[in-house]
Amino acid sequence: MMEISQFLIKMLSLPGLSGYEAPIRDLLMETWRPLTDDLNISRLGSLHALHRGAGLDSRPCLLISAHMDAIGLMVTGIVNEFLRITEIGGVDDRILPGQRVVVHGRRDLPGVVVKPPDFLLPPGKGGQTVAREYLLVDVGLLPAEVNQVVRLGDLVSFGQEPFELSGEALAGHSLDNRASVAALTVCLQELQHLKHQWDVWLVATTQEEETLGGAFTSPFEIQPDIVIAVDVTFAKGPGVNEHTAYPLGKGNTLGWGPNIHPALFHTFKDLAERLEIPYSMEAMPRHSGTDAYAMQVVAGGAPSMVVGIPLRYMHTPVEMVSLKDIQRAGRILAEFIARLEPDFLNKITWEDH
């Protein structure tokens, strides 16, 4: 069996910004070609993967995705040998300055994020965060040569090389949402040793963090009569508020509201009581936020369920997860899919209590 950590290593040390996932759905390709019956890519880029049920020949289909594109920058600008740059997806501008990155022109440029001295910004700009306007990547060439080999568009990842720490927590960038297609690709492994009737089809989604495009594609192509979208959530950690995040390594959550079917979560919560998998209920008054937000809605619409892994210091390069969280969420995915009877549908609604 794959071991999980080296594995997120090798996904976080891949690109794979928000439309431009290629790097990291070749790797999973070759990881999940094993472990399944069938692979193929959506017209958006999202791998789909399919593990078939032992029922009869009229199945019905269950869908699980994670998103696997990351955030990320976008260079808008050179400015002689500096790199003007705008975000792909949710970066936090404080975090920018001194950060190692990787701009990905006519070859792979390291690269690091700088600002001006603070007697040089403009009056009232100084002594605080500085605008991403005023930041620039400088990779180290002569005008010249940054010229031929940078264009505007191209992409810069965060050069933040991952990291395991005590307590079996790994820290890096993209585990939002690596961390969730590592929790795929267990339960994949566990499904090499159990039965199920359904259908399964495992889908790492594109552009989760722009568009939703994956989310909203791959079930209308797929089909599914159940969605359930694994992605991480807050973590508890410095300055943040009790009531809005989540103990890490001490379970999963589990999604409660309107994005959620009501039988789907207490079918998840009794899977982990009765399983004694640590978990925590995670209110969810507007939508998910996640992939299920648009997967409940595709064509007729699914019932659908979020299952949360706690992360620190989200759209960071250095989120942390703890690996006992990851191997939980891929183990009661797997468990739910071999107790899914073919008639569980019938037997749900959504008042159902």
Contents of the next structure:
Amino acid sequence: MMEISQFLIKMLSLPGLSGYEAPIRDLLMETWRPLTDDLNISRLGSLHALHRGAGLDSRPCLLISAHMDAIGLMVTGIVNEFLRITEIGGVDDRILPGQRVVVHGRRDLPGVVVKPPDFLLPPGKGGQTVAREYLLVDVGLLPAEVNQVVRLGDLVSFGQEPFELSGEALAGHSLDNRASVAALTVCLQELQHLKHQWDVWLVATTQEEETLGGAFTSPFEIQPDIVIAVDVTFAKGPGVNEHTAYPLGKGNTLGWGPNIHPALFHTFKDLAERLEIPYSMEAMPRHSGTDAYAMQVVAGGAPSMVVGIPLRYMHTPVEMVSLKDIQRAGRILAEFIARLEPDFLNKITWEDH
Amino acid sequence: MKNLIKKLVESIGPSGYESDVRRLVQEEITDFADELRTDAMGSLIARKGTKKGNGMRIMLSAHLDEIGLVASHIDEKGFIRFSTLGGVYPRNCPGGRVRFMSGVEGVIGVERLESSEHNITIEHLYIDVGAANREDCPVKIGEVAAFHRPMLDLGNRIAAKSIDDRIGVAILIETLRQIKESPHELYFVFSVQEEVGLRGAGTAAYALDPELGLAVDVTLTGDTPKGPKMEVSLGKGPAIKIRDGRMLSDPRLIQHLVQAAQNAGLPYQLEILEGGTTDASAIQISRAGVPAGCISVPCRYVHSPSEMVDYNDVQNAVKLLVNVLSNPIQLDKSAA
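Shown: the form predicted alone; wanted: the form predicted together with its partner chain:
Then the entire complex follows, led off by the chain already shown.
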């Protein structure tokens, strides 16, 4: 079996910002092809991978999504030899100054985010977090060279290398949500030796960090009977509210709220207890902050579920996850799939308790 | 084209009340479309041509509606309080003139502010139609108005209310008139309710199921005193959208549009807009997804009663569109 931490590190070393996911998608195609029966790419670039069920001709169909796009920056202007930037997805301005980045121009350029000294900022803007409009990227080239290699709209990825920590933890950028893509890959590996009745479409979605674009469109094409989103959630850590975060390395979260079909929550909860997989219930009072928010209401709608992987320091270049939680998410998904009976849909009703 | 633009910007059609503008557009294009219909929402849809060879089914969209006001209360003295349709900025209102759909005209007044620090909000504003009291007021609650003023022709530049997005409407009309040969099945959609949530474009995209979507709308500029830090200026050509507040344009389509502009020797700019969006974002997530982008006309003072564009940008937008739509479109996978 593939070493999941090595695969994750390989994924994290590839760009793939929202709307521009081709590099990460190519790696996933290569990795998933031998594990699946069919692969195709949606019109918005999402990767659809089918693991066919063993049931009768009219098999029901499950869609499990994990978004493969990452947050980052985009060049909005060139000021002398420096680059002005905006965000792709939600980037925390506070952590930007001093970050290593890679500018994807006509060729890749290493660079660093710099802030002007306080005395060059407008009155009242010094002595505090510098707003993004005053930050610049320095790639070390002269103005004429910069203008040849870089243009407006070029993407800028975080350059921080991923690294393993003691205690089976991994830190790096884009673990949101490539940790979940790794979990889907674990699930696929498990399915190789499990029998299942339903067709399973694993979908690596695009543009989640910006518009949920992949999640709004792929279910329209696949027409699933059930949808599950796998995404990262807030792990307990410094400055994080106890009541809105979940322990790192101590299991997955199972979503609960209007974005989740109650019967699916209970099915997962019972399954986790039977398999002795630790879990937390994650209350999602409104938007789950995941693909499920879109997928639940595509076309005629579908029963939906969210499985979460706790992660610290979200939307920074040192996001941190526990490899165990990734393995657990992959396993519970595979066990859920193996237990899906052909008539499962007829047995579930929306009972909100 | 200036006469067409003048007619369009001097007509009134706030979101949900686009009938007059729709009628006007219909008259202008009826001789040039192969098929014309108005959908359930009120969007006007004109088809031109059918798919041939490697052609695509393409949806083009410019919105008919403009931002406006709705009378919500009339006080004893005949002053009208109002609520807004779309993104009306209170600071752009005082002293403005409005015209109700009924033809009644009035001016916007502002209450005396408690201090100079106070920001003007909608609650401070009222419309005065010259009525002596409530009984004398010719406007009833629920009546809809828009900013009212004639177009200002400044030579190379034009200022008017509702340039957003009548300029896009004018560009689509002119493009439809000029297209002679195309391998594509072209749907020119004059959409409704863009300013209140891209509602007309969403339903039209669902109905048409296009293989490619392109909006024509205005974008902001960074070329005014202390304006936003944005590399778009008036007069430097139509802008090819890379992203806005709610859409990342399809990179393959961006590349195709840039290549087309370069090959045709047309000026163009690249647009990165930090807020706001266009019909294209609704088209992009329609059905199973649609590769989508936008050709924007750089515009100063957007959502004010005096929006300003450069006439050369407008004409070059038409040239770019006619060029792109007359030729096959290959979306190069390597661009994504």
